[in-house]
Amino acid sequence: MKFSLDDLVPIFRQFEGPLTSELVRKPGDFGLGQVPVRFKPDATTTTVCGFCSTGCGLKVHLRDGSAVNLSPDTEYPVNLGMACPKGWEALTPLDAPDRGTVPLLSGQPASWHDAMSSFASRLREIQRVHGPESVAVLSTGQIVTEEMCFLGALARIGLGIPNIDSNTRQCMATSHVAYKQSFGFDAPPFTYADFEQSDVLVFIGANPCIAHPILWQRVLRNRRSPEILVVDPRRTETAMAASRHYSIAPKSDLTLLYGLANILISSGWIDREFIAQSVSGFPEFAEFVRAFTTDRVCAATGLDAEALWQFAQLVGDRSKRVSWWWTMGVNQSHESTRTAQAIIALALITGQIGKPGTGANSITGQCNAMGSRLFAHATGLPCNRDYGSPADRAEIASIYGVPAESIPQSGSPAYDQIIDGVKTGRIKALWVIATNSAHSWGTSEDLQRALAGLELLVVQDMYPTTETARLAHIYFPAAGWGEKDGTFINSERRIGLVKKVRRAPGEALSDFNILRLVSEYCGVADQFREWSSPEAVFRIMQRLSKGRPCDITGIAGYAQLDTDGGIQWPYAKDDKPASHHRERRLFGDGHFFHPDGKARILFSSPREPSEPTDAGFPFVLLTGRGSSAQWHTGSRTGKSAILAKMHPSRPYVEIHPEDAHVLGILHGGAVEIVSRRGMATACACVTTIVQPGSVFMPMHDAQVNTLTAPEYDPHSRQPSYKYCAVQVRPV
């Protein structure tokens, strides 16, 4: 039996329809392959939360076969019965009145057939007239891994689009590059149990009390009376709860870390046996850090010598288990990769890795940034393969069943380079999926003007009301978390199962089925017949992982992920049953993924930010998460009245009392914050939480990224959102 393109949408809608507790295979011309099996009318199932990278397990309570409520899963090894406000409210955004229910062409309702026909014809015409380089895709860390993998293969191999990156670049590119260069593979070494098993926990540029509250709860479960050290210019909620807060000058963290290394090495507080066995580059590093004397470090950071040496003694005590943790305060920096690698170096030279309560541990941002890092086909081929390697290209071609010459020979430009292409007019068509670039990208006003000038802007999102979607020529209504099946990979490398527990509204389709429609309408579906369902793509992902450090060939399928409470990679066929390994660390044998089996210490001299403060712009603007009830641009958390009550309703800026007094700013008064790029208005919060000379604004308000500076780490191309020069004045 054959189908026309007009037949496909109702067929796909059929399989978006009834809720599924399992997927049963059935042959079909289009590889549809899913026969829905209804949940029992009133029952409970489980899923993994779709907000942050913690990856909490949730119980979903069903009525008449559809989700009506959530509660934390007491058995799931991540959250152990706990949930943050966002998790409790995760269903609410699905019921928002501004959900997209039909495709839009130039803002007007259209059929899927008309929208897809327009997309395909306009895309191909732009490619024909302007060349392949004229088209780009910006994706996300918030769709399931199977969709990421399908999108990357479809865009790069099927459609010949050379420019594809995701908003993971804004949060986790630094950790990806730092780990890959240092360990030989992007491999976070830890498990969440390490929060509970450390004697000393060091948080650098991380505020888990607010950003990852369930991970902070894991810290509070620690029964070893740990020392908690926080390195942050701002006295965050985590710093307030810490044993010691090192309030360093903004962007002096790399100098601090090198100074600590110098003290540890010169004092003999290092593990020379581990270094000899497992570390390369140590002699050069030891010589390099000799220049970071106590006087130099104290002058740069603002710490006194006693505090610096006390810090070194605490992390250099080899009788203790020491773990190092970082997130956006490190990653979003002009020298972020070397800062992350300095943290890694400290763990390596003290031998604090691979054992319980240790590690150089990056806490991821988005729910599936780890999936994006492994499978998104952007700057690298899946599972950290190299586009420039003929052997890697041939292997991917064999797995996909396509000619080797169809695999591109170079990776994609990074997000900022794609944005520059939009601004300069080199890129004529942009396809944006599940992200809100017009809000989240720095110098956002410039980007909004550039997006408005594109020949074709296509936005695929839950909501047609985001700043980016409002500019779109074509809008595809997408299903959200809870309305589709797939997997997420969390910070500790745990692959968790996401289940469909609601029907998407109107004619909205899962991102997976939208991609299948794109393949059909663009005439490349024959290459992707095997990619018939999320679990079919999971099987392809297993083949991609085979023999790699992230090998997941031992997972029997979605049912095992469900039964075992998620599974941390690696889990190869020869591994013991996953239920015997609820917590799986890396590098316990001291062997890393470089050919010589050693980890590498990489370092560079610290650099000043490109935009120093001056008389005209005397303050450093810091940004970060404002509340555990807020998430990124607020496109989902903003739909919840409950979450709205849990954070200030007005934009605010924190300013130190000394600075407020000089400027005549009163607590609660209106102020303007001005950078060299834009201006924002906010309510003044006069507080000693920030240092004199610094101000802080939560990142969730769209105004903030009219201010931030266009500066990027040279290794990861991650933006530096945490530092720019501003002036503040009362209104």
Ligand SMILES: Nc1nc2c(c(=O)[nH]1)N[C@H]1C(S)=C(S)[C@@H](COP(=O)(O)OP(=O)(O)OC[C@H]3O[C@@H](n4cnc5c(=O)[nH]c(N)nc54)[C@H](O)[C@@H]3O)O[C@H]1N2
Given for the second form:
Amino acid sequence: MKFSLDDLVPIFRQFEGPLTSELVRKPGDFGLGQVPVRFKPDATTTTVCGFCSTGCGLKVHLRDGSAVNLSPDTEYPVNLGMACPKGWEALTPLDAPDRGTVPLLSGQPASWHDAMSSFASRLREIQRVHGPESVAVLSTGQIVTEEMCFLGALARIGLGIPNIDSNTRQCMATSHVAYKQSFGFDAPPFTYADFEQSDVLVFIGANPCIAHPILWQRVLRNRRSPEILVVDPRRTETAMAASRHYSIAPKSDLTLLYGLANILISSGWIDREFIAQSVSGFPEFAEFVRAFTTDRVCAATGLDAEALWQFAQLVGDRSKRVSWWWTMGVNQSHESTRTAQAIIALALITGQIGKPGTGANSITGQCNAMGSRLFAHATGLPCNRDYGSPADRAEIASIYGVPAESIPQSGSPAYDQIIDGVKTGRIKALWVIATNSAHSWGTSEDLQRALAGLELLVVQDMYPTTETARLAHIYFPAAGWGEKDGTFINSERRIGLVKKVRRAPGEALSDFNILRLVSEYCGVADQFREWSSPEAVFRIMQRLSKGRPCDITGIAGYAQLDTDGGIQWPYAKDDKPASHHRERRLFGDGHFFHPDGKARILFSSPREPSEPTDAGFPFVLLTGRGSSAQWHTGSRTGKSAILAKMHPSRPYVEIHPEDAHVLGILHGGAVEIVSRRGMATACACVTTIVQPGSVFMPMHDAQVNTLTAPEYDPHSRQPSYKYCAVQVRPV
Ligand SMILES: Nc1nc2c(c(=O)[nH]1)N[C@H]1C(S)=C(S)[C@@H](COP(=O)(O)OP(=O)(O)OC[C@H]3O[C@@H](n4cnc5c(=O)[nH]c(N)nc54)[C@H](O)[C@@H]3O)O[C@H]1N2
Ligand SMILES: Nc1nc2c(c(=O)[nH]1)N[C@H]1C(S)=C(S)[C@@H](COP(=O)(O)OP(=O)(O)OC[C@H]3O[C@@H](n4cnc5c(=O)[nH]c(N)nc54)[C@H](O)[C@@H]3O)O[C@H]1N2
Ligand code: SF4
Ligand SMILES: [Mo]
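Switching from the form predicted on its own: structure of the form predicted together with the ligand?
So here's everything in the complex, that chain up top.
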């Protein structure tokens, strides 16, 4: 190793790095790594919630400089003084008794020096013996953007790891691809004020009452007596609160949307002027959707003709502001990209975009899924640049100060292709950061077996107790939200500042500092000298964004993010101060990011899911969020006794009363759910929330992904978690 331990002392000292409250800054000093707000040790500071992509502002109350409590921020433009149960309980998981406090080597406590030495030598040895293709990284949409950007650059450029993807693939890959192809850039166009300024809100495959409760609160603040339309095969909390619920057959969305387009176009309920100026592909689309007759659409979706036409009338009313919102019911399907693009097409042909209360709007999932879409270096280079483009590579190389040849020429394979590599033995070493794949990835039983067979599994998580961390050869204890500085980007493109208001327990380090250690121990730190702190990386991110649609060169630094209540991109150097426009949307000028300035309509014929139901497996299994108090695999929310009181304690499956009656299943009774891949046991929740013929299980139950099918959208490679064939039987 070409450095001495003395060189590492400054890094190790960061175990004891200052809390934000302890930082001092001179006026005008935008020095690196320091948040320029000094507050009294017993004062209150602000931060942004680290669970969902709503990105609520929180006030953190400090004693002796360290967080003891929190409350929602009344000034923050996102949540206006509201927070959901997870936000209120955000400090609790930090104190959990199973926090990782020291590195583990084969489950045994080790020093950072030993863990890092072992990591570096084993990684390098595997690369030497089996080639670069044998190593992979799986990361997350739940760390700060600065860490994502550093991780991507370090893994791909510094360490020569060709495989790097993240849980964002399971979540937002579809929105990313759909927007990039349609608008020329991955650019969700909306701002949250649109919830309040819309006359007709259409939610497709989205359950904000549970998954984005504060966004739903924004909908409730709408004073325009809006029509709220929900398209969901389940009668969810959101559907119950809506004015109209279209309970379509699972995975019939694409046919429905094309049918709506056909009615709108044939009835002339479209904006011809906007189409002529701003849309390409319309004549072909108009011709294509003619085949989606009312009869065909009703047969596929289960809706009656009246409901379909009424839907079309509502969204085709040019005197109204119509907004379209979608989430995982769209993104997690076998034809998700085209479904998202059909929603985009409907907004485009009706001219409902770029104005208050309109838009084709993808609601993001994790707190920083947007950050990973822009900066992760996975499928593309930062800010929607392409690995395949020599000009893009040269630009990145000059920003990073590295030779152009050091930038790889192709994007990473997708998550499922990486997992295939793990299963077939092609991938020998896997480094997992802030995601719990062994629970959240489909075919999880196979995956757990495959993970156990790896030569090297490294897991970097707040807890060594997750399903994935328990299998690790090397475990790195990570600081969590609240224990480190950086930024998140929320669903409406708002960059918000998160602060270190707690010390991480024991020797746990921020992901940022773990990455710095990796760069030192792997001998590539010289390339990353400039990447010395989160705010230094923020500066690099600003250079990466320069001249791109997501230009953020106008942000003065962390200080301005803090005082302005976050700032939405774009915010280029010559833009007006953000305070002049706290809420901004895109495309007000009808100009999109393709070279011709137009948005593209893209479409394909609907296909059946690859696993139809049959006599052996007669039910469709839907999966999704169960309650506002549960977050994914529960590593964090599962630590709160308060949240535990807010959701059922036993695994359950929703089943319709007619089906339950035929099968002799009683409410609360034990049942088995069997798919072609696995089996789960749960208690029956007999309810009309689900349609006859389909059942629902929350994804928080680790058994769910032993059942789900390995099917992926061909364009985004996002898994289709919301459709597989199962059998249900009483036990
Ligand atoms: N409390 C809580 N909030 C969260 C999360 C959490 O774990 N817990 N996770 C966050 C993340 S990362 C994400 S991605 C979001 C997800 O947020 P949502 O997407 O809103 O949540 P889901 O429950 O996964 O799926 C939404 C709906 O899709 C429906 N659906 C299933 N199949 C179909 C179909 O074929 N067509 C249509 N139209 N609908 C269908 C389901 O019935 C479900 O009601 O939530 C975020 N917020
Ligand atoms: N069947 C089915 N499966 C699904 C879904 C579904 O709807 N149905 N939804 C999918 C979606 S949309 C998503 S987003 C995924 C989510 O799936 P996961 O990402 O696997 O779920 P989490 O429980 O959020 O796992 C995050 C992990 O990161 C750790 N962590 C938190 N903060 C930090 C940090 O700052 N640093 C480090 N190093 N670790 C940290 C937590 O302890 C936790 O173990 O699940 C997907 N899986
Ligand atoms: S809605 Fe999302 S961002 Fe807001 S408090 Fe709840 S989990 Fe946090
Ligand atoms: Mo997600």
